[in-house]
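So this first bit is one chain, no partners, the form predicted on its own, shown in C-alpha cells.
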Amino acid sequence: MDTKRLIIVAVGGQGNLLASSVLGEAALVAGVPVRMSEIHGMAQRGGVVESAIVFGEAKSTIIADGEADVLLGFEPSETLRALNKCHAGTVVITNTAPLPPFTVAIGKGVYPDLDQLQDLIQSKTERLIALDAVALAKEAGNVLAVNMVLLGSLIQIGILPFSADDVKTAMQNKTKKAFLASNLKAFDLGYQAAAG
C-alpha cells in the first residue's frame, strides 16, 4: 500500500481534531496503519488547527513541504496558507465559507478574494474541489457539521485507503449519538457534492 499524507486545516472550533480522529479510526476499522499528530495554535481564539495524518507504512507524521498528497481546508484562507504543503499533484478540498479573522472584522486586515484565491491554488495543484460546506451542513440539519461534510468530500476522491462505510463506522465511534443522524446526513452530502 502506497503512504498518503494529508494535511487538515482550520479555524478553531470548526471541528478539525473530530474529523481527524474520525479517519484514524476508519483506519483502524480498514486495517491501515495510521500515524497523526496536530498543532493547536490559540485554537480557543480562533486560531489554525492543523492535522498532520500519514496512512500507511511511515516512521513520522512531519509532512514536510510539497509532500501532502491531500489538503482539507475548512476555511479558505487557511488553505491558501497551507498551500506550501502541496505539490502539483497535489488534491486540495476547501470550504469556500469564509470566517475571517478579527484583524478583519476591525478594518486592519484585508481577506484574499475567494475566486483569486482558487485560482491560485489550481494553479499550482493537480486539482481542487471548492464547496460551500456550511451551506451543506445546515442542510444536513446541523451548521456545525461542516466537518462531516468535508470527510464526506475527501472520502469520494478515493486517494485515502478505506471506504465510505468505514468512515461511517467511525463515526457511530466517535461522535456523539444526538449528531449522528445529521453528522451521517451531511458527510452523504459531502460525498455528493465531491462527484460531480
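Residue numbers count along the first chain shown, from 1. In this text, rigid core is short for the largest set of C-alphas that superpose within 1.5 Å between two forms. Keep in mind it's a predicted model, so treat the numbers as computed, not measured. First, how it differs from the form predicted in complex with the partner chain.
Superposition of the core reveals a Cα shift of less than 2 Å for Gly89 between these two forms.
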Second form
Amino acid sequence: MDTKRLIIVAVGGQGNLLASSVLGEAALVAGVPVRMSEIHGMAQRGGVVESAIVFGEAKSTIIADGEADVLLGFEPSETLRALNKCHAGTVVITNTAPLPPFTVAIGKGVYPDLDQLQDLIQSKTERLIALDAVALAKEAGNVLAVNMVLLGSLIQIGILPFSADDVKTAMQNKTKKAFLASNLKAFDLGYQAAAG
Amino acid sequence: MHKLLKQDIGEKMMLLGNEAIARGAIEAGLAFAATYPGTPSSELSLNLFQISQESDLYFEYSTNEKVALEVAAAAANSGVRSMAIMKHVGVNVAADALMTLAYVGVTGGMVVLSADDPFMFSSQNEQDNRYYAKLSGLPMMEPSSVEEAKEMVAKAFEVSEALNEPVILRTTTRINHSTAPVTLGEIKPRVTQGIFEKDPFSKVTVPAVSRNLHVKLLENIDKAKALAEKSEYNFIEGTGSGGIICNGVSYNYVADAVKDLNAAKNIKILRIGFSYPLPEQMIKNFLKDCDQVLIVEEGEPYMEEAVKAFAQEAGLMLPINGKKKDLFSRLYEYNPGIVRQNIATYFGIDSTPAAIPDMSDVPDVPMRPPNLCAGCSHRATFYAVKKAAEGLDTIYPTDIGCYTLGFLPPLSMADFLICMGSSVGTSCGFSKVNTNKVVSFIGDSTFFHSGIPGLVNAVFNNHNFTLVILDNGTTAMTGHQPHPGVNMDDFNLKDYKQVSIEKLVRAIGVEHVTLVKPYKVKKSIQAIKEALEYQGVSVIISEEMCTLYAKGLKRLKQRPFYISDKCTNHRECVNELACPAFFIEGTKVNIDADQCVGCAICAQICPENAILPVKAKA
Ligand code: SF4
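Output the structure of the form predicted in complex with the partner chain; the preceding block shows the form predicted on its own.
Entire complex below, previous chain first.
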C-alpha cells in the first residue's frame, strides 16, 4: 500500500485531536497501518495544534515540509500558514470560517483576505476544497461538530485507504453517545459538501 | 475499568506513547511510582494516577523531581518495582539523588523515565539527557516507537534487577506524543509491600563506603556493556558497505529514507536502543564492515564521539560523520525530509528534495501565540501589579507555568527566567545590585517545587523584593495536577492533607504578607502598592482558581459581559488585557460570549463603564 501523509492544523479547542483519534481508530478498524504525532502542549491556550498522520508502511510519525499528500485545515489562516507542508500534488481541504488570532485585535498583524487566501492555495496545490464547516456543523445541530464535518470532506476525496463506514464505526467508539447522531449528520454534510 | 488495565491479551489498541509506557509498566508489575509533572511526560503520570485510584498501584505527585526520585528509590531499595517519571530538565533537579543512587543501587527494579524535548515544544532548553547515563554510569535504553516503548519498560525492569541498579528510559517528545497501535500483553501481578534489608556498609554513603561502591559501579558498567552487546534493542538491518548508526526516532526517519532511496542493499543500519553503555564490540564489528558511516542522532554527538573513539581503538580509518556543517545539526528535532536528504548527499544517491510551494507571494499570516485563557486570574494579577508599580523602575523575574505567557505584549510582565524556582533566587541577586524595584512571580505548584529555599534565603539574608505567589489551586500548565496546596476533596480523594501557602510563608519569617483576590481590581492594586513600598521581603498571595480548572470542576458560573453603546472605542480593555474573548468587528470591540467567563476585569477598568453583564441587557 502507498503511504499517505495527512497534516491537520487547527486552533486549540477546535476538536482536531478528536478528529485524529477517530481517524486512527478507523485505520485500526480497517487494518491499515497508522502512526501519528501531535503537538498539543498549549492546545488549550489558543495556540496552533498540528497533527501528522501517516497511513501505510512507514515508521515515521511526522511529516516534513513539502511532503503532505493532504492538508486539512480547521481555520483558513492556519491552512495558509501550513502551505509549506504541501507540494504541487497536495489536496487541501479548508474550513472557511475564520477565527482571527488575538494578535489581530491588538493590531499586530492583518488577517488575510479570504478570497485571496483561497486563490493562493488553489494556485500552489492540486486541488482546494473550501467549505464553511461551522455553518454545516450548525446545520447538523452541533456547532462543535466542525471536526466531523471536515472528516466527512476528507473521506469524500477518497485518498485515505479506508471507507466512510470505517470512520463511522470509529466515531461510535470514540465520540460521546449523546452527540453521535449530530456527529454522523455533520460527517455526512461534510462528505456531500466536498462532493460539490 | 481504566483502559490500560484491560486484560485482553493480544488486543490492539491505539495508544499515545505515554499511555503505552504506562501500560508497559503495568504489564511489568510496576507497584510504585512518583513524579513531578512535566511535558512531554505528563500523560504517563496522569494515567498511573488514575490507575492507582482503582488498583493497589501506589502513585504520588511529589513536590519535585528530586523528592520523586528519592521516594521511588526507597521503594526500590525495599524490593518493590518502582518508577520515577520526569521531563528532561526535571532530571537536573533529581541529579543529586541520581548520581549517588547509582552507587547504592536498588534491590527491586527501578526505572527512571526522562522525557527529553528536542525543539523545546514546551521546555526552556533542549539538553540531551543521554549524558546523564554516562555521567551517572547507569544503563540507558531508548525506544524508537510507541510499540517498542511499551516493550522496553519491561526489559528495563529486568535489566535493573539483573544489575541491581536503576535503568534510565529516555524518550523524546515524538515518542511520548505519538500514537500507534499497541498489542496488549499479560499484566504481571504487583508486589506492593517490600522488605528493607539493613546493610549500612553498602547503603550509607560515607566516604569509606562510597569508595567501595564506586568500584562496584564500574564493575556494573562492564556487566551492563555485556548486556548491551547481546540486547535485542541493538540490531543491524540491511547490507552493504555504507553504514548508518542511529537511535530513537531518528531510526524511523533513517529506515523510511533507506527504503525510499532503494538503498537497503547498499546501506546497513545499526539501531542502538540500549545506548549506555554502548555495545562497543558490536559497533567495532559494524565499522569494520563499512566504507563510510553516518551517525544520525538528534541532539548532541553522543554516539558520534564514542563511535569515533571506537574506530581509533580498532585502528579503522573510515570516514565517520554526523554533526557537521552541511550535514546534521545539534539543534532542534529532525524529520524524514532532512534525514533522507542528508543520507542521499552523504552516500551520493540521487534524490530530489520535496518541492515546497513558493511562499514569496503569500502574505504574512498573523501570529497565533498561546495566550492566557479568557478570565485567567494571572492576567488580572499582572494588570494589578503593573498598575501598582506605575512610576517605579521594575525588574520582573518570573517562573515556569502558564503565567510565563505573561511575557508577551501587551502584558510584558517577565524579564528573567532560567528554571523552576528561579524567580525567587534571582530576585535576591537582582535586588542587591540594581536600584530597581524587584517584583517576581511564581505559581503555587512551582513555589512548592523549588521556590521555598529561595524564600528562606531571602528572609535570612534580608533581601529586598516583592514575591507574588500566583495561587490558582492547581498545576495548570501541565494539565491540572494536584500539589501540596490543593484540597484533594476536589478529586474525591481522601487520605491527603493540605499545606497552606500563607502559613508556610509566615513561618519562614516573611513579615509582610498580603492576600489579594485579583478579580477585585481596585482593592488588589491598593494592597499591592503597600506591599511594594515595604522594605525587605514582602509576599503577595494572589488567590483565584484557574479558570480552565474551575470549568472542569463545573464551578464556573459563566456570566458573560458585552460591550454596550457607551463604548467610545479607546480600547483600553483590549490593549491592556489582551483577553482572547475580545474580538474586533469592523472597528468595534466585541466580546465573544462563549469565551467570556465573567471575571469582569475589563468591566472594572473601562473608563466609560461600557462593559456590562449580558444578563442585565436582557
Ligand atoms: S489554564 Fe488556568 S492558569 Fe493556565 S492560562 Fe488558562 S486559566 Fe490561566
